[in-house]
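Just one chain follows, in the form predicted alone, and it is written as structure tokens.
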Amino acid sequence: MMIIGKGRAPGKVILFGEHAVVYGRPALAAPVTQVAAEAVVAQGPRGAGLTVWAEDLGRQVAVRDASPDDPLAAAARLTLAHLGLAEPDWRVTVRSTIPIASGMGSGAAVSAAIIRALADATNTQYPIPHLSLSPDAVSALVYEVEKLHHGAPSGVDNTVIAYEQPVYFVRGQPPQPFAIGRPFMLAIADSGIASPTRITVGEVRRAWEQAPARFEALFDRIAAIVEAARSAIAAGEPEDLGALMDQNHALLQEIGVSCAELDALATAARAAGALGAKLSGGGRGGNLIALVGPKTMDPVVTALRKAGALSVITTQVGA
């Protein structure tokens, strides 16, 4: 079938500040373009309405019949409403190379890809003034879908993925792209353990309710690390990030969101020459990030694989 619209969105990693960001503290996050979600739109049978085919999940969703809490249908419905478009007879096919439930924003990226593909198809098929969804509009639409995935999302995933650039983020405030004085490299290791963010965020919430003073103090310490990391990145001193990553990981251990597998990956990365390592995302599985250089990249990647990582990718933060 002839393709009439396309959309793409990258994955993401949180560099510093996960969990604390839910409680009003800052976080730093960056896109990961080595993995992405892609959606294409084709004309479907007359009268069939809009369907979304999630190839990786083996799911086909008829938007008109789907439940309100189906994320794929919600992304499509929200986009049509935003564009002022009646339901068309289109078929959206979405594919993703982003690991699911790993802290890399797979759900947000799939939503963003669908949103962009539908907007692109609308421009192709209808003789109306050109529609261009700004990053802010894409982010707002994705955030609504993120509520279905996570319950009370921080807003980090939709922001980084929609803007496709590193951001300094505080919940409820406009995102701020942050300066990168010198690019740096990360190895991202997938523990192979699914880690739905909704579950870990909920567990931290219950723990915070039982001991608010203790957790607020932990969140404040994480916030200080975020600010120090932002300053180091802006000053072109990424080598200073290693110790800050280790400190952030230790605090996430105290919060209770690490696990033996992530801790083992962190130990292996440091022993192989990484300047620092920490979990990234919700925790209890998902991904670990390690700060590497040209000479340590290959040894760290090898060590992470030997320590049990399902896969390891490397990415550069900054141009």
The other form holds:
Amino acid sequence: MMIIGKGRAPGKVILFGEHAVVYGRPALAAPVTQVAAEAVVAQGPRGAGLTVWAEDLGRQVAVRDASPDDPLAAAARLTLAHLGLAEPDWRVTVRSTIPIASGMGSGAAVSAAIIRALADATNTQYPIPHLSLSPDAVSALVYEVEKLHHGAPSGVDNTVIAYEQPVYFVRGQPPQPFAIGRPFMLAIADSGIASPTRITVGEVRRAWEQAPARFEALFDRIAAIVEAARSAIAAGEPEDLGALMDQNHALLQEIGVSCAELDALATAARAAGALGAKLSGGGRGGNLIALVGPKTMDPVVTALRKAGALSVITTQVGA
Ligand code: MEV
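Compare with the form predicted alone: the form predicted together with ligand MEV:
Then the entire complex follows, led off by the chain already shown.
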């Protein structure tokens, strides 16, 4: 099978500001490059049209027959429309090492990998010189796919995955890559509880409708933490992030998106020497992130596993 196009996209973590970002507050997010979605394109049989084969999901989708809200088909369709391309006889195969429904953006990364692979294949198969999709274009296409399942996502996930660098994000504004004065290490623990973002975002929406003033005040306090974190990161004082992570986690508990398992992981990480810990992403499951140093990394990873984490990866934020 000859490969005619390839595309890749990393996972992501929200460092600070999830949920409040849906309500216009800023968030900080970073790519996690140890995990990724990868797509390859090959020629398919003549007349077969475009198919997408998602190995990990065990799903094969014929783009022309799939329902409008199928995310794999939607990523392919939107890309063809964006590139002004009639349906080719291609087969896209996509694989991902990003845990599904864990808050690491697996769905958005799969979409981004498919979009990039199709653009790459268009380059090799058609005489359009140097066609490449800008991060902005990839981000906008992924956002369209995300909307099918998430209702009204803020756009932070597609942005950080498409830009592949840490971003300060405010809904509706161009993303700002942010300065990292000194790199820092995170342990990312998967609680093993699949928790679709759509559900927690919907619950927060209903709670906000019931008590708007209370929730707006919580979101303002999260926004202040995001600004303080951005300054600490830029000033090369990542140690200060620990306390800010703990405070952000406490506010997410008040918002109602933590759960006993995430709280237990946070407690275990702190007891093992992490400088701070918080849930990351939609909550109620998914990931917990803990700030670790060279000496605390191993004990924190061990403690997180003992406290029930399905898997733990460590990642460096910044060069
Ligand atoms: C999910 O990664 C982040 C949330 O803030 C949802 C969103 O921004 O759309 C929970």
